[in-house]
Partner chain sequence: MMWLKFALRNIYKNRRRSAATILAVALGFCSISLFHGYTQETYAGVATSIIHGGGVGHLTVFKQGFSERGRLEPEKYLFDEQEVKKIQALVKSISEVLLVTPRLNLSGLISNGKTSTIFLAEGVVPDDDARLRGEFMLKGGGLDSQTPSAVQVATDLATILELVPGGNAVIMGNTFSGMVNALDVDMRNTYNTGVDATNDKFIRMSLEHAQLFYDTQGADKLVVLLDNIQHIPAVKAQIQALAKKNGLDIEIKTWDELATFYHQLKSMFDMIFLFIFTIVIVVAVMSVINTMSMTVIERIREIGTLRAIGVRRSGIKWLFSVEGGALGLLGSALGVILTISVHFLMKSMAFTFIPPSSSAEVTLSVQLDIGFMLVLSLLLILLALLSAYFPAKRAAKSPIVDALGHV
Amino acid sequence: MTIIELTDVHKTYHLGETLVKALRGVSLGIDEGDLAAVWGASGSGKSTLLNIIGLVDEPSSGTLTLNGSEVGDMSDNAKTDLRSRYMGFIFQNFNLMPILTALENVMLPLQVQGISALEAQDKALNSLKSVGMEKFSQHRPDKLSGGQRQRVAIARGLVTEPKLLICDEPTANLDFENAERVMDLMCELNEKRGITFLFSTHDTRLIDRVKRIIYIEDGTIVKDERK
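Return the coordinates for this one chain only, taking the form predicted together with its partner chain.
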């Protein structure tokens, strides 16, 4: 089943007088259970694509269909609520709230949905457990290593049971060992729990472990390879 479908999506940035065409006619569907990597050189448009799929950016033209309904003309609040319900995000820089403990960080997306603190805490602890970080639940992010932070961030992304986890270069700020562990975790979650991942990378060492590789060059998809 297709979660999200892009049809002829263009994205043009205006940099003063010059136009930067970050995406030029991308058509793409992400299916449930995918473990897909967006592969491309720096500046090829990976982040732009992921941001549009994640509903944090808007295409200049083309359509975006989530769960069968068009997203284009929705209000900001409606899109925000869709993100809250269907999307999880994992960022290159982890983006944890520095003033919250690991547990509170993971609780946050649930509380944003209006779930009570008590229930949120239960779910958050489970989520931390699934990434092997339950021992660090009371630690603030600045007391954690990069790899640990990213695992907490994955727990935060997972906790709402999103349809799709979007990860923009999740391992770029990690050393190889930690990158491997994060990759292991993503594979495991995908295999055992069927969680859909879409991530961008230009790390060759990770690429052979994914089920699908979307090659992007200069804002167009040049190859979409499934294993």
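Can you swap the form predicted together with its partner chain for the form predicted alone?
Next up is only this chain, free of partner chains and other molecules.
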């Protein structure tokens, strides 16, 4: 079942008097259960595409449909609610709050939803356990390795039980061993829990592990390959 549909999406940024065309007529469907990589060089439009799908940015033209509902017709509050309940996000630079422990970082999305501190703590501990980080729950980010911080970021992305996880270059800052561990975890969550993964990358280590590769070049989808 197709859960995300983009139709003729364009995105243009104004940088002073210069127009930067980040996306040029992208039409794309993401199916439930996909483990898909958006592959392209820096500046190809990968992050812009993910930001639009993740409702962080809006297209200049074209339509985005989520679960059959056109996003352009939604209020800002409806978009925020949809994003917080339906999607999880994993960022290239982890985006963990440095003054908070791993547990407190994972609790944050739940507290934004208004869940009580006690319930949020319980869910956050379970999410940390699912990525093998429960023993580090009281560690702050500066006491964790890059691989450990990425696993905490994944736990935070998972804690709201999203249907879709959007990941921007999830292994860019990791060595080979930790990149493999993160990819193993993503594949396991995709297979066992049916979570749909969509991530941008130019990391060749990931290509053999995904179900689908979406090639983007100069803001245009040039190839869409399913394995």
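Numbering follows the first chain given and starts at 1. Take the two forms, find the largest set of C-alpha atoms that superpose within 1.5 Å, and that set is the rigid core. Here the structure is a predicted model, which means the values were calculated and not measured.
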Does the distance between the two CA positions of S116 reach 2 Å or more between the two forms, the core being superposed?
no
Superposing on the rigid core, is the CA of Q138 displaced by 2 Å or more between the two forms?
no
Relative to the superposed core, report the C-alpha shift of S75 between the two forms in angstrom.
2.7
